[in-house]
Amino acid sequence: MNSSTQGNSNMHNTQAFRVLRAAAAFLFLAGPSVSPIRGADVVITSENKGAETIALGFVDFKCAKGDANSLPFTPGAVISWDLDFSGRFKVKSAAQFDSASKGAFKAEGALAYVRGEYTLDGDNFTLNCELIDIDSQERILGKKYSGKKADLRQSAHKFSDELTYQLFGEKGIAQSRIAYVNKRGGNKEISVMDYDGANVTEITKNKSINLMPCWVDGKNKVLYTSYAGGQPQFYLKDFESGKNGVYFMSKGMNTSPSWNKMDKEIAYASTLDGNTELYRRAFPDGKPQRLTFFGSIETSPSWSPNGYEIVFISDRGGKPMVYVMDRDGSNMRAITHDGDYYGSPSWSPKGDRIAFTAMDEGNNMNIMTLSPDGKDPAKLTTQAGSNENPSWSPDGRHIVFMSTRTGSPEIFMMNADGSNQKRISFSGGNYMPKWSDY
């Protein structure tokens, strides 16, 4: 960040915290269980909002009661990871708040710091999280959570999201989840994990082939292709009802589902009429509407965030290329023209970029993005091997993908520009990740 941008950022930070301070006295007197002020009151404004960051101090959370070693994590470490990965915060950590840490925080431009404590009592927990003004020591934000110990990590994520919303007026992604395929022996099962790789849950155990998970209805349902019944059909896992079974049956193979939250429908590839073509279908009980008729292979649809267009892969020109069409199949046009292979396109929730897999000159698979009109291509990964299956975070600031850079397929995440690449799975044989909505 250059000095001019840093100065503007500090100015916006100061303005934001002044607004927060106006409510601090009420919050301080009312107690930590009181909900913080509305995010509409505390919004960072900038012509280049995506580049805005806030410097924050961060003091290690204390375990006030119970055995902290009984947990494989600390809630403070979870929150610190969330804030750092979000790209919205510049976090400076310290073991405690004293004159030395205060000076270090202020040297980074921080006007406030996060602190907290938690208790563990049998299977239960309490968690107190606060945002404190560095100079006045007034409490700007305070939240208290309690419940079963198994929910402590999720409560830490919740505070991260609430802090993001209060300071930026936008939702945080710390409570989002990732569905993916894991290969165990000869089977391919669907699993779900928190966005940081924790709390892995296997949602299929049918010892078959299960592929291409797709989140439906926020983060409440996962639609996927399964060979459990022999022929590949769509199955649906509903986390609210607990049901997990066939979504609908049809002749032919059904694959590559994509959710359109604007109109509550899916686009997908199917051999319903013989060739692999694209269809759309209202959720949950609509009838299939065929969108492509060229006779080539069309697959891997992904909706634009406004629900007006679909990006997909077609080999109608002889090689798999990236195409875009209107929701009814009209106005079809290629947005890639060179190269030998493209796959798994994914439209950003912001609408401004499309991520996809491309084969380079060395036959390596890497992640690229470009604008929906085919301009301004950007290569995000450069590692040898395979980097595939990009899927955007719900805020459009990050991408999750599969990479074989460590020898076995694993799940990685990165910023939308390719920076800050992090590995979040470690068991081997993990691929086809799909990021949930908020």
Second form
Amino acid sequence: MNSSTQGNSNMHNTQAFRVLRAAAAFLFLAGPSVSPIRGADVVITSENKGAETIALGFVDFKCAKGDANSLPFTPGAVISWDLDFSGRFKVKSAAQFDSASKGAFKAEGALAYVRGEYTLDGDNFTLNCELIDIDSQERILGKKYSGKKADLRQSAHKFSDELTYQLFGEKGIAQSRIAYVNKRGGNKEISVMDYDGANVTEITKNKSINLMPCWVDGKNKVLYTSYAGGQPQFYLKDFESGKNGVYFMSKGMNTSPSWNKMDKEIAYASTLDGNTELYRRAFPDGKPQRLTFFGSIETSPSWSPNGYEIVFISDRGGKPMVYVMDRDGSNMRAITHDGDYYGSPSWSPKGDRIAFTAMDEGNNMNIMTLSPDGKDPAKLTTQAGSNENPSWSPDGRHIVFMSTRTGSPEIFMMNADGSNQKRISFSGGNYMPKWSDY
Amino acid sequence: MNLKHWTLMGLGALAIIGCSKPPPPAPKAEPEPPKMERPEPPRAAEPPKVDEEALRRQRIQARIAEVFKPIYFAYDQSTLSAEGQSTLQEIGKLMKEVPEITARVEGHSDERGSNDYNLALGERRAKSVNDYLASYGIQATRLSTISYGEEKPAVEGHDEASWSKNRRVEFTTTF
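Cool, the form predicted alone is there; where's the form predicted together with the partner chain?
Below: every chain and molecule of the assembly, starting with the one above.
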């Protein structure tokens, strides 16, 4: 990344910052089960179940130099989208800060507002973002970014993450990415995009079938299954070296990789020994260790965030059900017991929920979550069409998935409780999304 | 993709060698000229022999196209139906007759359910066909399996009529 941050002038000792920070810390610690409390200075609203928000004013960013129309976006709109999507902020926008917008911000309960300006000069940009105390007009937080124009969008996302970190003490997801499968010219290729749907990059162009992308080693690599060499085998795209090719070959087919970032290893499904069974293997090099021996279909592994357990699909009981086992294959137990067909389990990075798909009477899949002990089911999608392949945001607050509700398969996102469902791809034939690490 | 897809897949070898020409000629007319030229043995006998081999190949390719039909399956099943078994017996018979034929057994599923599970289901279907042919006496070296799961439908469609054509095993043969 070429952009740099300068002139960091945080003023943590202002009254407004202390109040905002206290409000955020309260939300963070209290969680959704505590009912919202309204104090004189602290405003907490509860728009969605389990998603309390802090109100913020937002003033359109000004282009101080250069041609704003030379960009397909404005940095302000990028930041505003991030803050709104995060579910942490309730954003009230205005064209400028004046007595009218001040009143509107305060009516929403905002104590501060975001403003900024940017310059465009040839290939270069500067971006200046600020959080301002509505009453005192003090600057609570200020960040300056500069670099090549191609990185301006990324710098805007950086500021969004900075706000989230400063106010909530948690990492934001605005710089995360989505890997997915894209039907191109009758083939199935891997693409990657920013989490807001921008910056689509084609990872494969081999005119074959490429499936099941899986982020490995943070955002540095994508592992996927490709038929480019005939049999479905693992390929690896390394964004640092630029290399893209066979990761390893073995007998049979290798599919459904899942990354364990605690121990740097993958779990996957393979027909190495004949039947589709689960294996794990140290990354980048290691011997495959077989975990299942039932002769039924075992597939779709997903690691628990602590690396101790794996959730997966098995049809050993006759129907595909969700099972959990320890990392060595011991202590297996089903966590779904009724229903006909379950698929694609994905363990939340917070550890508290498992998302998966369940088939309904109309042969469509819908996304559900369950606690790892099989209790407290929640159905997140009920729209027409099939909703498949759930994958969690790195902070566990959102889920990306594929839905056919608009006709063709497209990538959608929602909050972890199913609220705020948003379409983020529009080109048609997009599926199997996987959310990267931070 | 449409109904023709499986035909193209199944006829792999024939599509390349045979399809550009008209359908295999009736075997009556051709053999006669060689008979006429019998009296002079060495030189003249050579070209007709090549023709005979070409004819044999054409005949076998036509038989391959006829016999290597897709095998269809019930929803979420890999068990062979009676019809599937009789198709496989025909295939086994031809493979025994013509030892040069090798077959790639390709398992597919319909679009319902999850992609991961469907890949495994396609593999299980391919294996079930592979095992049947093996028990019929076809050597393992002449067979290979692959699964495409739901990723290569024969028919694009979202109803039982389409699904039933997509739950299948197809063959790509070499000869």
